[in-house]
Each structure stands twice: as C-alpha cells, then as structure tokens.
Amino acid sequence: MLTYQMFIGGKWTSGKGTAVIEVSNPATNEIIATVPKATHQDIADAVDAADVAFKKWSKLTVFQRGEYLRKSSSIVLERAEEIAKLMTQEQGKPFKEALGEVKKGAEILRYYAEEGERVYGRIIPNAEINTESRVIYQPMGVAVSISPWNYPIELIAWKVAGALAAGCTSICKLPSETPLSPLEFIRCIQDSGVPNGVINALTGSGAEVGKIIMDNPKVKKVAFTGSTETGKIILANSVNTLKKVSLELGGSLPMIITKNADLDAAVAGATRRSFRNMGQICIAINRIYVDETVYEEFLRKFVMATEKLTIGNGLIEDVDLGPMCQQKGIEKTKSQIEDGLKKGAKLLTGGKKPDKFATSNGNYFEPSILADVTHDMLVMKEETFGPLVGVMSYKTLDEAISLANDTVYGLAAMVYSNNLSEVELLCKELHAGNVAINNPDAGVINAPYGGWKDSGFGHEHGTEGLFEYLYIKHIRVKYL
C-alpha cells in the first residue's frame, strides 16, 4: 500500500494529526493508498505559507512566472505515463484516457504561461486637458482551488495555471477519492523550482477544509468545481470575508438532433459525450431530443454504437470504459432507470453490471439508454453523473428548445444540424454558457468556459480564466 503526504510551504508532510483517508481502486475496491487528513493547523499553515510566498511571487515579471510554468509543463510530460497509471488506479478511467488528461494538464500550464504575458492595461482619455486614466491588473493574493475526482488533474490545472500565471499563490484542496495523481502533478510544479509556498496541497474532508479556508481572511479567491449544492454552501461561506468566488457546478446537458443532422455524426457524438468516463462529466449528455422523423433511426444506430463500447480494467486492458469511481454513482444510475421504467420509458440497452464482471467487486456498469422518456422522469431532471441517457422525440424546434431549457442548469448544450438557420436559432435560444454545434466537445482551453443559472458563474479557460485572479485598478493622472 502506498503512503502519500500533503505539500505545505515547500515540504512534504503527514501533517499535525494522525487520521488518514483511504484511497481505493474502483476496479477491485481494494485499498491502494492512504493520505493524511488535514487538521485545522495544517490548513492554517498552508494559508500562511502561501501568503508569505505571494509577496515574492507577485513581484516576479509575467515572463519569469511563465518560465516556471513552461518548465512544469515539460516535467509533467516527462512523467505522464507514471502519473496516468496512478489516475487509472484511483479513478477508474482507462489508461489511454488518463494519459490524455495528464498531457492536457501539461498543455494548460504552457497555455497560461503564454497567456500571462498578454495581460494588457488600457489608457483612457479624460475630458480635462493633461489628464488621463490608466487601467492596470494586479494579482489578488492567495487563491484556493477545490476540484472533484472525475478529472483529477485537468480540473486542478485550470485553476492552478491561471492563478500562478496571474501572480497569485495557490492552495489545492484535492479530492479525497483521487488525491494521488494530482499530488504527483503538484510535485512536477514544485520540481520546476518555484519558491516554497507558491503551490500547496491539502488532503482531507471537503466540508471541514472548505469551511476553514472560507473563514480565513488571507484567502482572496476560491475556485470550485463540483455539485450545485456544495457550490451554494461555499458561496454562503464567502460572505463574512467577501472573497471572490468562481463556481463551475452541476449540469444536465441537452442534445438536440434535427431532421437536417448528419445522423451518423450525431450518433458518434452522442455515444462519446454520453458515456465517456462513464458519464462522470459535468458536460455529459443527460437528455437527447430527436426530431420525430429520424427518431427511430437514431435510436437504432445509437444502441448499436453503444453496445460496441468495451468495458474493463483500463490499466491492464485496452478498453473504451472503466469502472465508475464510486458505488453510489451506480446506485443513482439504477434509481433513475427504475424511475423511468415505472413511468413508461423503455430500456433499450444496459441497466446492469456487465456479465463478465458479475462476480467482481469492481464498480462496473453497462452504458444505458432509456427511450420514450418524459420530463417527469428523474433522468430528465437530475444530473445523473453516470452512464445513462434519456431520449425522446419532438415535433417542432420550438418544442425542442422549450424542453432543453426546462432545467435549473445551464452549463452546456449540444446541437446536430446541417441547416444554418436551425443552428443560428438554437445556439442563441439555448440557455447555456457553452453550446457545441456538430461536435461533442463544448470546452476548449483558449475560449471561456462557464455556466448559467444553477451551473454557476465565473469562468475558467481562456483570457477570462486568467482575469478571475486579477484585481482591476483605475489610476487617474493629471500631468503638471
């Protein structure tokens, strides 16, 4: 069994306490490692270390900080396979998916190394003679990143890279389910030579660590990815210290397929975005609305494509899907299937543990499709975060838009159509922060990514993701 430590103030440490958190392999549910459970003092030490380091880090030029990030990126790439194996063991996703995520983390570090060099101010003319206004941007201070287990490195990289490039120092609250690969990612950043305290990592109870961090006035910014319910708690806890908070929260992604869609492309997109990472993605497709004239054909092709997906232990097999990270995700998926069947839906495929894993302790579950669903079913109202999607037909685009927008969430939406007028209408009328047209990926690192409604506010990715960590300062000058 592996024993990992936290990283505070430039040192690897087991912390001030003795309690630990066990990390299991979802392919077998065997315990593979332990990490410390941070105490109140550990959390305070991390904040103090980051606060002290900020004074030096923020004074470096953006070019100097960029060199550290570029070196970090290179180290991540050198260690990518080793880190990816850890991720597969703790999270469950196949090795090839984990390796892609680690490389994406390296790409994000390099992107923000360069984006940091493009923080430009402005000169604004004034009405009075010899007077002008200048606008400059300055780093906020200590920034905390709280990320979930479904993408252990990519989601922490979004936050850390933007914060460090902006001149902030960083404390990472790592997910208890998957702390190992992000700890190794953070080791790469420290091994680039950044000053002690610039990057810190805490492991422990999210509820406990989060509350203590939110109460600490030295923390100036918190970026959180996770459930809407937890996001609301974090926002409420920010009131006393008026921290800047950005929240990337839950979703219930609708996909609209019109009669003018390339049906094969739509099927490929639906298969990938519904079931990749076993549906454990904030922008996984939850709901599919298909024009009634192509509904039956889409279902037939969708089922065929889904049943071709291979499932197994992605560390020892070349498969499309691994186990789910947590057993409770399987239980939620099952409950939504049962609810749909009781209310008249049809289960076209899936709905159970794969036969070859019938006696396994692993968290395996087949990708599942419910057809002929209605909006009173849980699968169409709740975020599943599992390998299940509901499909229903529609008569008019207005009906499809109304159904797609009938949710408290607004993170992303997806459209397949080759009709320009339909695309123009849908991309403007759908209530979501991200809309993907004829492709299954609604996010790209150099464009802003954020949600509407109960899916949160603030942005990651792009220039907007960097400016989340910068204060705006107006300077009005009269030249004598």
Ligand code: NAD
The other form holds:
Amino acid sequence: MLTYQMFIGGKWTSGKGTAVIEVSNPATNEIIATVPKATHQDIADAVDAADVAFKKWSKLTVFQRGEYLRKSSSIVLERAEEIAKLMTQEQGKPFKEALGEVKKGAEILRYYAEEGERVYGRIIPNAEINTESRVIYQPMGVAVSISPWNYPIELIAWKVAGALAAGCTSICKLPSETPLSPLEFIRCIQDSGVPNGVINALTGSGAEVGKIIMDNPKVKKVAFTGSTETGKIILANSVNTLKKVSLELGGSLPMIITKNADLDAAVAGATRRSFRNMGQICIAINRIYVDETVYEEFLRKFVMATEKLTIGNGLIEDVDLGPMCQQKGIEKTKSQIEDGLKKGAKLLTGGKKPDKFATSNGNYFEPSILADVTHDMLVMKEETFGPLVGVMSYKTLDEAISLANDTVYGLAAMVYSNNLSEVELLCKELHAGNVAINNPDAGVINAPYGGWKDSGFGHEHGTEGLFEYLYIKHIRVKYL
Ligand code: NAD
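Having gone through the form predicted on its own, I am curious about the other one (the form predicted together with the ligand); can you provide its structure?
Complete assembly follows, chain above in first position.
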C-alpha cells in the first residue's frame, strides 16, 4: 500500500495530525493508498505559504509565469503514462481515457501560459479635457480549487492554470476518492521550479477543510466544481469573508434529436456522451427527446451501439468503460431504473452487473437505457451521474424545448438536426450555458464553460476562466 503526503509551502508533509483517508481501487475495492487528513493548522500553513508566495509571484511578468506553466506542461507530458495508471487505479476509467485526461491537463497549462499574455486592459475617453479612464487587471491573491473525483486532473487544471497565469497562488483541496493522480500533477508543477508556496495541495474531508478555508480571510477566491448541494454550502460559507466564488455544479443534460437529424451521428453522439466515464460527467446525457417519426429507429440503433461497448478493468484490458468510481453511484442508478420501471418505462438494455463480473468485487454495471419514460420519473428529474439514460418521443419542437427546459439545471444541452431553422431556434431557446450542435462535446478549453440556474455561475475555460482570478481597477487620470 502506498503512503502519500500533502504539499504545503514547497514541502511534502504528512501534516500535523495522524488521521488518514484510504483510497481504494474501484476495479477490486482493495485499498491501494492513504493520504493524510489535513488539520486546522495544516490548512492555515498552506494559506500562509500561498499568501507569502503571492507577493513575489504576482510581481513576475506574465511571460515569466508563462514559462513556468509551459515547463510544467512538458513535465506532465513526460510523466503522462505513470500518472494515467494511477488515475485508472483510483478512479476506474480505462487507461486510454486517463491518458487523454492527463494530456489535456498539460494542454490546459500551456493554453493559460499563452492566454495570460493577452490580458490587455482598456483606455476609455472621458468628457473632461485631458482626462482618461484606464482599466487594468490585477491578481486577487490566494485562490483555492475544490473539485470532485470524476475528472481528477482536468478539473484542477482548469483552476490552477488560470490562477497561476493570472498571478494568483493556488491551494488545491483534492478529491478524497482520487487524490493520487492530482498529487502527481501538482508535483509536475512544483518540479518546473515555481517558488515555494505558489502551489499547494491539501487532502482531507471536504466539509472540514472547506469550512476552514472559507473562514480564512487571506483566501480571496474559491473555484468549486461539484454537486449543487455542496456549492450552496460553499456560497453560504463565503458570506463572512466575502470571497469571490465560482460554482460549476450539477446538470441534467437534455439531448434533442429532430426528424431532420443524421440519425447515425446522433446514435454515435448519444452512445459516447451517455456512457463515457460510466456517465460520471456533469455533461453526460441524462435525457433524450426524439421526434416521434424516428423514435423507434433511433432506439433500435442506440441499443445496438450501447451493447457493443466493452467493459472491464481498464488497467489490464483495452475497454470502452471501466468500473464506477463508487458503489453508491450504482445504487443511485439502480434506484432510478426501479422507479422508472414501476412507473411504466421499458428497460431496453443494461440494469445489472455484467455477467463477466458476477463474482468480482469491482463496481461494474452495464450501460442502461430506459425508454418510453415520462417526466414524473427520477431519471428525468435527478442527475444520475451513472450509466443510465431516459428516452422519450415528442410530437412538436415546442414540446421538446419545454421538456428539455423542465429542470432546475442549466449546464449544457445537445441537439442533432441538419435543418438550419431548427438549429437556430434550439440554440436560442434552450436554457443552458453550453449547447452542442451535431457533436457530443459542449466544452473546449478556449471557449467559456459555465452553467445557468442551479448549475452555478462563473466560468472556466477561455479568457473568462482567467478573468475569474483578476480584480478590475479603474484609474482616472487628468494630465496637467
Ligand atoms: P461533492 O459536491 O460531494 O464534492 C466535490 C468536492 O467538494 C470534493 O472535493 C469534496 O471533498 C468537497 N466538499 C464536500 N463538502 C464540502 C464542503 N462543505 N465545503 C467545501 N468542499 C466540500 O461532489 P461529488 O458528488 O463528489 O461530484 C459529483 C458532482 O460534481 C455532480 O453533481 C457533478 O455534476 C458535479 N460536477 C460538475 C462539473 C461542472 O463542470 N459543472 C464537473 C464535474 C462534476
């Protein structure tokens, strides 16, 4: 079993306490490592170290900071395979998916190294003679990242890369289920030579570490990705110290397939985005609405494509899907299936542990499709965060739009149609921060990504993801 440490003020440390968190492999449910539980003092030490480091880091030029980020990116790429193996062992996603995520982490570091150089400011003319307004942007200070286990590195990279490029220093509160690959990612950043305290990593209970961080006035910004429930607690805890908070929260992604869609492309998109990472994606498809004239054909093809997906231990087999990260994710998926069946839905495929793993302790579950669902079923209301999708038909596009918008969430939506007027209407009418048309991916690193409604506020990715870490300063100058 491996023993991992936290990273505080440039030193690897087990911290001031003795309690640890166990990390297990979802393919076997064996414990593979422990990480320390940060104490109150460890958290204060990390904040102090980041605060001291901020004074120098923020004074570097963006080009100097960019050099560290580019070097970090190269180191991540050099170590990508070993980091990806760790991710598969703690999270469950197949090695090739984990490797893709680690490489994306490297890409994000490089992207923000460059985007940092494009923070320009403005000059605004004034009514008075010889007077002008200047707008400049300055880094806020200590920035904290809090993120979940489904994308252990990518979600941290969005936050850390934006923060460091902007001139902030960073503390990452790592996900308790998957802290190992992020610790190695953070080691890469440290090995680029950044001064001590610029990057720090804490492990421990989210509720405990989170509260202490939110109460510390030296922390100026918290970027959170996780459930809507936790996001609301973080927002409430930000009131006393008035921190800037950005919240990337839960979702319930609707996909609309019109009668003018390329059905094969829609099937490929639906299969990929419903079940990738076992549905443990904030922008996984939860609900599919299909025009009634192509409903049966879509279902037949969707079931065929889903049944071709291979499942296994992605560390030793080349498979499409691994085990789920946690057993409780399987329980939630099962409860939504039972609820749907009780209310009249049809289970077209899935719904159980694959026969191949009948005697395994791993968190395996088949990708599952519920058809003929209605909006009183849990699968259409609650975020599943598991390998389950509900499908129903619609008669008119207005009906599809109103069903798609019938949710508290507004993270992303997906549309398949080759009719320009339909696409235009759906782009405008869907209540979501991200809409993907004829493709299954609503997020790219150089365009803003954020939610509406209960999916949160603030942005990551793109220029917007950098400005989250910058104060705006207006300077009014009169030339005498
Ligand atoms: P979670 O909210 O339980 O935990 C997320 C993180 O918050 C973890 O690191 C956890 O330790 C920490 N945490 C828990 N309680 C805390 C508190 N009181 N104060 C501060 N931190 C606390 O989320 P989860 O169930 O682990 O992750 C799944 C959720 O994340 C889903 O709802 C999913 O949609 C969402 N998610 C959203 C996005 C997005 O970009 N919008 C991306 C990925 C996941």
